[in-house]
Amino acid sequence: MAVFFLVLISNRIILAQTKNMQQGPIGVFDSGYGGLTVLKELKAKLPQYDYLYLGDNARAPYGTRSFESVYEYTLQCVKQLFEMKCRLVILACNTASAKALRTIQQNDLPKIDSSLRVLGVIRPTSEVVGNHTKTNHVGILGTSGTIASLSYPIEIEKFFPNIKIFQEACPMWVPLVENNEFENEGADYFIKKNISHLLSQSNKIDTIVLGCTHYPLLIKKIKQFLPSSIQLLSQGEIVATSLMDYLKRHNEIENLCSKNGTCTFLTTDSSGNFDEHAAIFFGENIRSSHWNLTSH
């Protein structure tokens, strides 16, 4: 009875604290545009919530930057989202998830506010990849930073230790997408080159993870150079399903997420330029505001 009483009191305290805290949107962060493909799926699967998207376009791309720089930039942007009442932030960027998430979760959140949460995109994908492969040979396509971090092999091994991982860095793919060249013949050379190199590592690969949120825009091109038997896993839907489950299991966080069905967009670069490119990723026209890095 004593243990139950203590648990009951503790739950009441948490509930009271939650009610006293101001609700805010779910923050979605990316180094640029790619996270919009994740936000698109979040909005489709969880339309009732408010979302605040922040793209650090002024310092993109993150894929070739050092661990220290990615961590510094990501933390700065996460703190900004916290200041704008986001109690939950999704790092919709594989590079930020690989290079900054763990440090922010373990070192920074306890100092900032232990009730806040930051989640990434690598773990949700790693949790389900084993449900898709039959050969246990899985390929990862990602930026140089994500591949070098070994985050996917490390995370996947936790859930599916029997799976063999084969990786390929694709440094030209993000520039192709952001320069709107992803549907042109010029993209074929780089896509074919990287896929051929990945598949040369194992003829048993039957599942490939698109380990960058830009890559869904390249799916048509990628499929041209893949056997039809190989399955492609895109992260947007996976992350949206994972977030739905997370919010069901964590009422204390769900209760802090405002629900008006709105989307607000911020960029550290030109808002006009952002809006022009963002429609490609988000699937509809948007209007963003500029967030001035130098004033923070």
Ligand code: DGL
Contents of the next structure:
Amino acid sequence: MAVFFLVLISNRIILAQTKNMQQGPIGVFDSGYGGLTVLKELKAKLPQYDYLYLGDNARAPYGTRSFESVYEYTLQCVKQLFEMKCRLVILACNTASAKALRTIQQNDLPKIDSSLRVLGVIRPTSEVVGNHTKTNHVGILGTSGTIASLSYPIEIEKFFPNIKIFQEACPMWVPLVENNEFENEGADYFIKKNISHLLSQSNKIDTIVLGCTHYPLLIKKIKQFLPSSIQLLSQGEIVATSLMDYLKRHNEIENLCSKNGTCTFLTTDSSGNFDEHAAIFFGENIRSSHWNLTSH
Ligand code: DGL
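Let's compare: the form predicted alone is above, so bring in the form predicted in complex with ligand DGL.
Let's see the whole complex now, leading with the same chain.
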């Protein structure tokens, strides 16, 4: 009997120690700045957690890159976040979610450590689209990679088979945002062109998903070219609500998330540039550090 209690107590101590040892920040990854629009909402809805943001600005944009490149870059960054003690990583990038998430979840995680988790932004968005549309005609705006992957039509079909999806790739929008040209006149040409291509596919579209985490910065301009009856869905709040729900349902993951309310920022490019631009996306000034890709 005494031996039984001794084993029980020592097991509990080991479990508690392991839990403490394994706790780490929630990793948030994007090709560049866009994921900061998601992190901003995560921080607002779930302020108790620690977050570690990694922007692969040196290789952004991902939107026009091949499947292989997006997968290879995303995996490298996810592994780095795991090395920095993240147990849960959010791909706050539609392009990475579309082109790399499934392979990482199915092939890489079991080899790295099956207790680790990587989640994307396309599924949580797809899960709620049907709560917004009345006409069941929904538009998707995204990078060339996201649109060509057909990830949105495939995912939305699973939850709302009656919804008709109309897609439009906007390859110039991320470069406009990344280069801080998004409020200038030059942006109008591309935004107007892509919006009218999308709307020409159906006059019943009543909901448009901004399927790229960079696009919330373009909302003002996009609205100029849209009838006011069409609603725009940005992902930040949707992803934050979905994560809150996920953590409630997955105690084993929630226990691994450290809770000091901190945000740490890493970029693969110049940290000075990152800090200068990041405030526009994040809504407050930040200080980032450089993570050197070439040494990995
Ligand atoms: N924020 C990324 C997304 O949601 C932008 C992709 C890119 O780098 O082109 O798709």
